[in-house]
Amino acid sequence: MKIAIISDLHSNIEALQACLSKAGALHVEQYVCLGDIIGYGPNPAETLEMVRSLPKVVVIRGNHEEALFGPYYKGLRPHIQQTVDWTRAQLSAQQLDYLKSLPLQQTVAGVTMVHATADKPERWAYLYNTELAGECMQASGTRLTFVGHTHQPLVYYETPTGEVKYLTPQAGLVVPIYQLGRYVINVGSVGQPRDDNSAASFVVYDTDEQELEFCRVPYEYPITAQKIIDRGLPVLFAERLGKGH
């Protein structure tokens, strides 16, 4: 079976829809999605409800639902805040009562699904080295994980040794998952990428063949930013699409 594995999409409905297109060419069979489904961008009840019409879909918490109902939201910036506040006021009750029963994790498939990390998933910690991935690792109930939040593409990778290693994957790479040693995969962002590359993000894992393709679908990103300025958000979220950080 394939799954398609998302995360970060931030109201960016542009680039869920090129990145669902990409999905159905690949025969795609059940979505995961692993959170930040809102925040930042202009479409927030639009893709929501998109991501919740997907066939046999998981959706895990990130950290942009936890903004609209809790106390992490006071350690935001305010242009963030600004952002949060918007974004409540466009989703309906239903829409808010169903982002608030998310779980943090998630198994499917025999893996590890969270927004951030295993260890902890409720602290929203960023794993930008091997150590916090080894800890991810450690943490985590199953051989692999996959995880988003950084908005970077990454394998980390344990070595028979037990050393964690990783590397950065190419758009189309397709990566053996092999049986000895654990897993720690983030699949970037679909609505806003921040590895200087403007193109959506996201991870086709095959559980038969046991592996996993990366994907990078360019989308129509003048038009998400336009209607960011249009809306009144932050400038700075609609700059970043086209410079890809």
Given for the second form:
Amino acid sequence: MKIAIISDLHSNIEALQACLSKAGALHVEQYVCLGDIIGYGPNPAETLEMVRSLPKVVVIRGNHEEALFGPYYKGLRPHIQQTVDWTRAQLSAQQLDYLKSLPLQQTVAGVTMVHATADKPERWAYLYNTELAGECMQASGTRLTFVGHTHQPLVYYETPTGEVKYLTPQAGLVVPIYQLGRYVINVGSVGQPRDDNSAASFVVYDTDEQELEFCRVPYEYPITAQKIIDRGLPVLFAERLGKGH
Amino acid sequence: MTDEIDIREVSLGETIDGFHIEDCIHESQVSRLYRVSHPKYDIPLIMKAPKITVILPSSVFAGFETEMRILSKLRGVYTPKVYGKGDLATAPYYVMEYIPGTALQDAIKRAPLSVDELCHLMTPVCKAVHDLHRHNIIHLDLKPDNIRNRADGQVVLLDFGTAHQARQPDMYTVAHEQQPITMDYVAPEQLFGIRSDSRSDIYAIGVILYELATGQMPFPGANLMTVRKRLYVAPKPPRAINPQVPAWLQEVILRCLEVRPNERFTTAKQIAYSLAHPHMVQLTELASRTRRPGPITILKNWATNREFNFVSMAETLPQTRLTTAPHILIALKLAHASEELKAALRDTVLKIARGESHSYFTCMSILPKESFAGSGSVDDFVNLSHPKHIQVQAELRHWLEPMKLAKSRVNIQVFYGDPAGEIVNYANQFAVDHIVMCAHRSEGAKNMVGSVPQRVIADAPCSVTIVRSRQDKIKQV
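Please could you give me the other form, the form predicted together with the partner chain, since above is the form predicted alone?
Let's see the whole complex now, leading with the same chain.
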């Protein structure tokens, strides 16, 4: 079975539509969304509804969903708080209830799905090095762990002697999953990539072939950027879509 | 992670997934090779299975899985074709075609060989290694035992347990290093744990060439204690062992065995090209060397090479490295080319030459058989002594002169026969990266179908650039 893992959509409906079109062409049967459906972008309600309509979808809570409800909000910078407030105002009570109910972590097909890291996921730490990735592997308890949060696709893997290495996947790269290795796979961001590539990022996990396909999908980001400006959201969030960082 | 794996080892006499295990033909410390049969396949098959002990070293298992994945990916041109594989979690194995030929191993026993036989044996090996690098795979354990041939002579590379795949997880570990790898063929940078430089395989080719040319190893009796000597002690020059080795071949061999990867050949196909075109080998001090460099050089090498930063040199992808030394085929029909067209072609070639400083060129003209009418026999012509042949060579050289390319970068070839067929054959034979050719007035767009450029574009194994001069186009209009 092919499972598409998407993350960090950030209210970017154009990017999500492009990814779903690509995933459909790859005959994906199930979807997992690792959170941050909302925030930064101009279409929170529409993006959320599109995610909820996906086949067999499993949705995980991200820090931007957390910011709608918890004390996490207070630690955010003012311009991000501004987008959280604006986003909250766009969502219905039912949609807010749904987002509030999302789990921090879930196991799907024997694989851990979490937004930031399996090691104390409620702290929303960023996996920026092999040491933190190793702690995530240890905490997850499964061979594979899929994460998002950093907006940069990356594969951390453990060698037979326990050393954790990483590789930066290129677009279209198919990475085999070794029988004995443990992996932490960052799927990148659909709605706001930050690896100097404006194309939306997601991963297809083939459970039969034990392979990961890293997909990059160009989308019409100027449309999204203009909507961000039109809605009075910080211009920074519009500008970074084209830059990819 | 645990080393204990809940899996079983396939056993003699059992039938698994239709493969009947008949006979154990080889056993190493970590795996067994079985002769197997399958009702669906009427060819000799071999099954490889890792030994499963109470505690299986997981590094061994990772090496087995690496090999299985590489062989499946390459689909069996220069590697054995895979016919089946077992579940890695329960009963790991894979089945491949049996590769019977041991031409290279047999030749090593007869070494030193004649130059002709050495070239005949090693040119296809170089092509096989080039193909591997094209797939971003570096073998890292090339040696005669791992190079066999099919019944039709096709070279096949074996044993990818320690190979490296760029852009893929590299499961090689320190535990791997404890496996028995033949130290004789290990490149200097491998001693520093570097696995991502495709020129490590160039070094191993150099060792095999040395063996074939001299009957000796460049560093005899290498082991873990002595292997680092190759960082500062140069091998004895092949001509000092076998005076029959020509200077150009010594140049090729010692260039492969340079300590620093950037001083070796960039690609394996460059070695194949040199073996086929000895007159193109630029001779340096390596060719004239009569003995090992003395103690002062050894001391100097010891001081510099042990600190040399091999890591920074290894970062280029094998596939990308191949593009830095492209082989360009320039196909010319000078007799039919206007001066404008000749200039336009030179301009295109110069842009490539300036952009890729390691590029090398074959400048080719093909004369149709009709050219011989009244000019003597075809055989005379092929023997390069025919006045017409010499005249075409002179014209090609004259066309090249304004570009001032180094002689070592350009090879002039005159063939006869079907132009498109000869161009495509040459491009296939020497893994040409790019063909540059002219569209003559008679081959304008209206007449392209069935023309030489059109046929080359259809059949060439590489990019093809068709050059047309603006003036010619205007005249046509």
